[in-house]
Each structure stands twice: as structure tokens, then as C-alpha cells.
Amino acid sequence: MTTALKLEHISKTIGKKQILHDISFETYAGEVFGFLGPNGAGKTTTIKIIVGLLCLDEGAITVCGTALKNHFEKAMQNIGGIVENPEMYKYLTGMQNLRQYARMRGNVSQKRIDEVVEMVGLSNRIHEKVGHYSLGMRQRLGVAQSILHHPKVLILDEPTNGLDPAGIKELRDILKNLAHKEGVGVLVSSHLMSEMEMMCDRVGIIAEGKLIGVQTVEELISTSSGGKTGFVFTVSDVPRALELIAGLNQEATRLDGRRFQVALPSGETDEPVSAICAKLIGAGIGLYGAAPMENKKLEDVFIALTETGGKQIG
């Protein structure tokens, strides 16, 4: 994989308290990569230091093999993003904050306005002053003056303010398309988990200014469940099943007077499930369903390694 973005022992002190503690990722070209964090974590901190709001203290950031410190004009180049709101100008239509971007950067042409602008779902309402959008409509006209120059790295922090549910799938849809199709390497920050598993290849988890770590979606939900999957078997009578359970050598749980639960390898499920399916059947024992329970959400994971709500920098 291509290395879009890398931040190497990133440490970060604002007056007295140090907001970031030696942070280290990377990102991928052709991924969405999602850095999730309770308020006050750090996540604004560490997305203004990478566009070049803030000074860094103490680490490195490479952006497309360039290094930000010595090189940051080429290095910024690559780089599209929103922090926090977008800042447009109010009393212009939003076609004309487009072209007055467009003129900054010198090298986007009417033909790239259009195209993003339709990207983003805002075509109809582009000639109208920016002062009558909404909090959503500003947040699209700002993704798409993100993306005008065809950067190679996109960086949103949470993006999906004031976006309803449909924005917010469209929004989904755009950055899963840059990402996945235009090989662009984005990083959005969000509150939102259930949207972030939708929408995230890989997550980084930051709380107290400290990187937690960095897996999959996946990985991450299939290691804080220690690896197994939960199946419940709806049975007719469950003391019995259990006994014949135990002799499979598998962990079973009585849920209540018709369920069990047995907690099985994730990604191994099949032939234990027939195995006790099986036994069960040949055993006489009424067997009326076997179905596995539903996973853990990012949510879930995301709450419990982060204490939302304990330690959290101010």
C-alpha cells in the first residue's frame, strides 16, 4: 500500500497541559481512515497540526513522501480538508466562493467546479448566496471546495454536522468513491460510530491524547470480543442440552428456559453449529432455532476503551 499520510511521535503542549502524547499513524491511499475520540481528545489538535494551524513541538509528518517541516508549501499541496467549519464567504453565491477558491489555487477549471459541485448534490442550489445555507449546505459546499484541486490526501473533521440522514449517506458515498476509486487517502473525524463502521476501512482511536491503536473495523470489534461469535440455540428442554453440550467440550451459557448460548471461534462457526445441532436432534431434544447473536458495534468497542465521559483533556 501507498503511504498517504504519516505522523511519527507527534507530542503536542498548549500553555501548560500537553494535549498530544507521541502519536504515530499512517494512512493509505485509497482508504477511508476514520480517527475516532471523546471530546477534548486531541483529534482537532492533531488534524490542525497536520494542515499547518499549529506548530508541531516535537515528532514528524510526511505527507505523499514529503516532509511537512521542511517542505510544507509542496507537501500542502496534496492536501484537501475541512477543520471544524467551513469558512465561506456569506454575501457570495456559492458558485462564486467556488471560482474565488479556484483562482487561489490557479489550477482548477470551470469544468472541475462543475463536476464537484454535482458530486456533492448541490447544483441547484449553487447560485444562491451562502448566507441562506444551511449548516448542511455549507458543510457540502465546503467538501467540495476540499476536493477542487484533486488532492491526494482529504482530511474532514467531523464532516457530518448539521447533514441529515440522507446527506449523510451521500456524504458516505462521495468519500468511499474518492477513496476507493480515485485512490484518494481520506481521514474523517467523526461522533458519529455507526456511520464510521459504515464508512471507515481502518480506525485510530485517540483518548487523553494518547493513540490507543489502530486496526480494521473488523479486527477491532473481533478483538474486544475475544474472538469468538455467540450462537443461541432455542431448545426444548435446556438443562439436558446442556449436559450434551458439555460433552463437546464447547463453553454454553443458559440464557433463560428456552436458550442457551455457546460461544464459538469467529469465523469458525459451521461445523461446531452442526455438531451441536446434531447431537440435539439425536438426542431427542426439541431444537427450534440456532442463530448467532448480534455482534458488538464500534460503538460499543469505542465506549469501552475510551471511558466516555472519565478521563478526557478539557
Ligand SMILES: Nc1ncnc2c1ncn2[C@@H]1O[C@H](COP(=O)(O)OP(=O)(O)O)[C@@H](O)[C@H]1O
Contents of the next structure:
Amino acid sequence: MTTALKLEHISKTIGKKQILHDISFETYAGEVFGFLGPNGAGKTTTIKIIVGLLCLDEGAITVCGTALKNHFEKAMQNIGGIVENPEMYKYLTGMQNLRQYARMRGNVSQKRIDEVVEMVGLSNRIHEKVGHYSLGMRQRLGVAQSILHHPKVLILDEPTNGLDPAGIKELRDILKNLAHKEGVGVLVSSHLMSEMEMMCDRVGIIAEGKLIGVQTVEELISTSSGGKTGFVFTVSDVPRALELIAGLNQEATRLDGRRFQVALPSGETDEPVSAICAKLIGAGIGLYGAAPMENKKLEDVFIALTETGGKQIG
Amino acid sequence: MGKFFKLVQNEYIKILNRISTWIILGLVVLAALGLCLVSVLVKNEMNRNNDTYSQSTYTDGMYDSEIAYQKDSKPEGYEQMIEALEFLRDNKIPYADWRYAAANDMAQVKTQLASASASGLDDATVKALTKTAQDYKNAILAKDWKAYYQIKIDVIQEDASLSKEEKEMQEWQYQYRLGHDLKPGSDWKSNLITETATLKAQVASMRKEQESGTAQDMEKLNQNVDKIQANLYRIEHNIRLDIASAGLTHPQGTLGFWDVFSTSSKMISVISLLIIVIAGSCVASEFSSGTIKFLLINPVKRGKILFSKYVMVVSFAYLMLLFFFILNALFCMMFYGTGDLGIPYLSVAGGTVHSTPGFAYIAGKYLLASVDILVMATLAFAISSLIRSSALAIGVGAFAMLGGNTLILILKQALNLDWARYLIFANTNLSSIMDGSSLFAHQSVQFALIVVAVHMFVFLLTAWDGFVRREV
Ligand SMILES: Nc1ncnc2c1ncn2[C@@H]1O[C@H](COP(=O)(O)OP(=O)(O)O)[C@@H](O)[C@H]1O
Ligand SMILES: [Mg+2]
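What would the structure be for the form predicted in complex with the named molecule, rather than the form predicted alone?
Let's see the whole complex now, leading with the same chain.
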């Protein structure tokens, strides 16, 4: 796997407030990387630093092996993106806007512009003034703008904002296609877990300016339950119960003083559960309950990990 | 280079797709048209106020009031004057005719004669004066201007109180007319000869004073000498107009193409407003509309983007100047015809007269005036880049353009502060500095150019620093 984008120890302070704390991660060519975090977590700030809108105080950014700081133009040649809202020149048509960006990037033919417009589904409206576009249409235009020059790294900041469900699906297909077929390293930020789950290969979670972790979507779900069903047992003596269960060749995790959890292959839980119960009861441990856990979604993981679900925005 | 050209192209596309640009452009067209319309009003007004003394046709009773005045107040020589006026009346001679001047000369000689016979002069003098008076009369009756001028020359030659140089100087215009067969009249050539004769007299008296040790304004003296040369060149090459002094306020003869066209170079502030609006908004509007993020997310260094905007502003300013120049030329041609287009501009340097096409001369005036536009536009550009507010940038730019001169006027005239000469506003009006009409004594063009260059550099550095380091 080749590295598309590499962030090393990025910190950023604006005014007196430190907004980013030592952020490091890598995205690879051919994958969709989700950058997940609640509002105010620092997603946009990170993205602005990557595309050079904010200056890099501390740390290093490498785009396809080129250091952003020393070779800005060369590094940016490989980047396409949208930052925050897709604000284009309202008094120009969609096509005129795209031509503006085409001229700045070089090597973008009219054929390529038409191709991209077709891809984002704006062909019928591209000659209208952007001032008359809806948010969703501008978002599509923003995506078109970002992929004009075949960037190796595509960075989209909350691109599903304002898109209708069909639009979201189309975008998902476009991004997956770009990543998996054309080998683009895509970075998508979002505060919506459900869509991350559907479009991303890996997810980095950021909260209050700190990167909490990077994992594949499968990993992330399976750390709690994915593919398996968790059974929670409530017993009188957790340490002894765990010892016994280790003998049964089952993996158990302690939850608290009275409960532990065992991950069992979904659909084949009956026999192991009765075996565990028999063993516990046979050893004289008080068994107060045994219940399957609900299948946890990424959303729960996200809220659990960031612990900001019910708090104020940081 | 090709890529940079494309950046500038982008800026032009943005500017030309904005309605505000076209509205102001429309105002520029209106300004050019308005100038021609105003000039027509001025022209009509001038015709109405035509000076009675240049009246070139005789009307009955035109001498009555003057005769009555002479009869009433009886100034010295009034009898001879009345005789001359009655003579003019009887022969129906208007003011503008050379014979009017000849009749006056005749009256003067007769007055002299009267006082001479009273004080008892010798016969020879009386005889000579009587003959001169009779000769004047004959010349008038024969309508022979050559004879009249010959008498004038003879009178000067016989005047024993004049030196040889003075005689030459005084008789010059008569000799010149006789030599070039130029009949007197109120046409431009006659006026020019009269003006030249006056200049010659001035130069002669200045030189004389100089010899006797009084310091003279050498600049004025040299100007007069040059002017005499240029005038003679004009007469010989049949150049009706002096484009350098043409203008709405002092037209030569009837108002014409060059009077209006040359005035247009003073209306360039209309263009500065357009340019200040563009310069003041081209950076700030990217911020206010949020498009700056998409502008900077490209593989182009910020410095280049800013520079492309500045190149657009400057080149647009000069394109506008060219447009305004052509527009004014076309409107002036529409209103005043194309007859005068070939008239050249004359400049005298090192004793020789150089002739340049009139259009080149006016273009030069436009270029000099463009310095002001350039400075104000750069100021607005810098503010726009530094503060990211179009309104503020346009406001300060326009205020500087309109209020700068007033500020200088107050500092210099009211408060008498000489350091005001270092201010940018005292140095942008290059054409007035060049012809020496600057408020500050000895303000030189080189000095002004240095002040302008320093300010431009500071403005651009500010703009660059503000734009390149800005966190978006
Ligand atoms: N220019 C700024 N000055 C001060 N604080 C800022 C600035 N921009 C963003 N922040 C703060 O930085 C934090 C992260 O913002 P942002 O990156 O926009 O979050 P998000 O993850 O929602 O995109 C927020 O708390 C925000 O208030
Ligand atoms: Mg954001």
C-alpha cells in the first residue's frame, strides 16, 4: 500500500486556543479514509492545514512523497478538495467556474470537464449561473471541481451536506470508484457515522482536537461486537468466572465488578452459552443473568469513544 | 509564463462578468459623450458673446456714440479724431479692417501736425507730416494695405530716436507681411503675427534690461524665444492651431476638435474611479464570497495569485485609458469633424522646432495622468488585501483621489507646511510638476517619481505581506 497523504505531529494554535493536538495519520492510495468527529472537533482545521489555507505551525505534511512546506506547488498538483461550503463565483455559470479551476491547474481539457460534469450529474444545469444553484448542486459542482485534474489525493470536507439521499449514494459510488478503481487516496470528513460506515475503508476519529484512533471499519465494529454477538453474564464472582471460562477456550472481557462479556459467533450461540452456564453453576458461582448484547453500530462506538455525545461542543 | 497568463485571464473573466463593471463602463462612455455635449453649449455661449471690436462688417451708426463722446469730452486731438471717425463712417469701414487702424494713424499724424504748427516747427517737418497724412488717406482710399505698411516702415526708419535694433524690431511685422504677402485681417495668421511682434518686443526689452544689469527671469525669456520660433513655424507651415494651449476655457478661434479632445485628458479621474472600484474589490470580494478557499486550493503560490490580480488591475487601467482615448477621439470627430486631425504639436528644443502628431501629444498627457490612477489603484489594492473589506478599500481609494489635492492645498496654502511636498498627493500630478505649476517651488519630476516609486513599493509590499501570510 502506497501512502497518499501523511500527517506527522500536526498541532495548531489560533489566537490563544490550541485547536489541534499532535495529530498524525496516513491515508493510502486506493482507500476511502473517513475523518470522523463531532462539530468543532477540528476536522476543517486539519483539512485547511493540509491544503495550505492555514499555515503549518508544527509538524509535517507529505503529499505523495512531496513535502507540502517546501514544494507547495508540486504537492498541491496532487491534491483536489472542498473545504467547508462549496462557495463558487455566483455570477459565473457552473461551466465558467470549472474553467477557472481548469486554467489554474493546467492539463485539463474541455473533454475532461464535460466528463466530470457528467459524473456528478450536472450536465443539464451546468450553463446556469451558480447563484441559481441549490446547496446540493453546488456541492456537486464542488466535487466536480475537486477531481478535475485527476488528483492522487482527494480531500472532501463534509461533502454530503445538502445532498439528497440519491445524491449521497451517487457521491458514495463516485468516491468508491475513484479509490478502488483509479487508486485515488480519498479523505472524507463527516460528523455522520452512518454514512462513514457505508463509504469508508478506514476511519480516523477526532475529538477536541485530538486523534483518538484509526481503525478499519471492520476492526472498529468488531472491537465491540462486529460479526459476533456479545453475551453479557452477570455473576457473583467475576475473576473466578473468567478463570473457568479461559478453560473453555472462550475469550471473555471483564466489564465491571459483576459483569463480563463473551464474544460468540453470531447464530451459533446456543451451545457455548449453555456450556458456560453449566460450568459456572457447576463451580458454585451465582449466575444472575445471561443476555445477548444488541449489535453495536459504529455510531455507538463513535459516541462511546469520543464521549461527547451528550456534552457541549468543544 | 503561460500559466501566469491564464491566471490573469481568470481575473479578467471574473471582472468582465460582473454587472458593476459594466455599469461603471457605461458611466465612462457617458462622461466622454457629456464632455462633447458641454463643449457644444460652451461654443454657443461664446458665439453669443462675440467681441464687438472684432466686428468685421460695417453697420450704420456704429461710430455715432464714439463721435458723440469725442465731441462731448474733447480730449487732446479730438478734432482730428472726429474727422477720422467721420471718414471711417463715410467709407463704411468696420473695426476689424486694417483701414480702421490706418485712419487712427492718420488722425495721430494730424494731431502731431496741429501741435507742431502751434509750437512753430520747421517747414520741412511740417511738409513731411502733411505728406504722411495724405499718404495714409490715399492708401485707405485705394484699399492698398501694402502701401499702408510701407508708410509705417518709412515712419519707423525716419524716427531718429530709435536705434537700429529697435527699428528692426518695430518694423518686423510689416516687413514680414510684405515679404510673405500676408494681407492684414482678423484671421489666425494675422493674430499670430501680432502676438509674435509683442513677444519680440518683450524679448528685446528683457535683453536690454539684462545688459544694463537687472536680473531677468531666464525661463520666461527662453519660453518667449521658443514661442516666437514655434509661431513662425506655424505661419510658414500653415498650422492653424497650437494644440498645447488648446482647451475648452481658452479656445483659439471657434471651439474645435483639439480644444475638446485635449480637455478630455483632464477627465481621467472618471477612469480612476472605475479602477479603484476594481482594485479595491478584486481581493476583498474573494474573502467576502468565500471563493478564496477555492482560489487558494490550487497548485499556485499565493504570491502569484496576488500578482495576477495586480497585473489585471494595471493592464485594465491602461486598456480603459486607451478606450477612453479612442472614445473621446470618436465623439470629438462626430461633433467637430475630421478637418483638424492632421494638426501637429510643436515643441522647440535647442533652437529647432519639432513637430509631433497631435494624437501622440494628447496620448502623452493621458499617460502622465495615468500615474495618479496607478497610485490610487495600488493604494486601494493594498487596503483590499490587508483588511479584506471592499467597501473600506474603495472608500479610502476614492477619498484619496478626490481629497488628496485638497489636503495638499490646506497644508501648503493655509498652514504653509513645506514638508507636504513629500506626501504622495503632492507628487502624482506629473504634468503640472513638469510645466512648473506645482504648489511647491522647485518640485522636480525626478523627485516626484522617486516619491511615487517609494509609495508604490510600500503599498505593494503591504498587499503582498497581508495576502501571503493570511490564515484563511
Ligand atoms: N479562526 C479561528 N479562530 C479561533 N478558533 C477557531 C477558528 N477556526 C476554528 N476555530 C475553533 O477550532 C475548533 C475546530 O473547528 P473546526 O475545525 O471548524 O471543526 P469541525 O470539526 O467542525 O470542522 C472549534 O472549536 C472552533 O471554534
Ligand atoms: Mg467543519
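Just so it is clear, the model here is predicted, and its values are computed rather than measured. Numbering follows the first chain given and starts at 1. The term rigid core refers to the most C-alpha atoms you can superpose between the two forms while keeping them within 1.5 Å.
Core-superposed comparison between these two forms: CA of Lys48 displaced by less than 2 Å. After superposition on the rigid core, displacement of the C-alpha of Leu68 between these two forms stays below 2 Å. Once both forms are fitted on their core, a CA shift of 2 Å or more is seen for Leu280 between these two forms.
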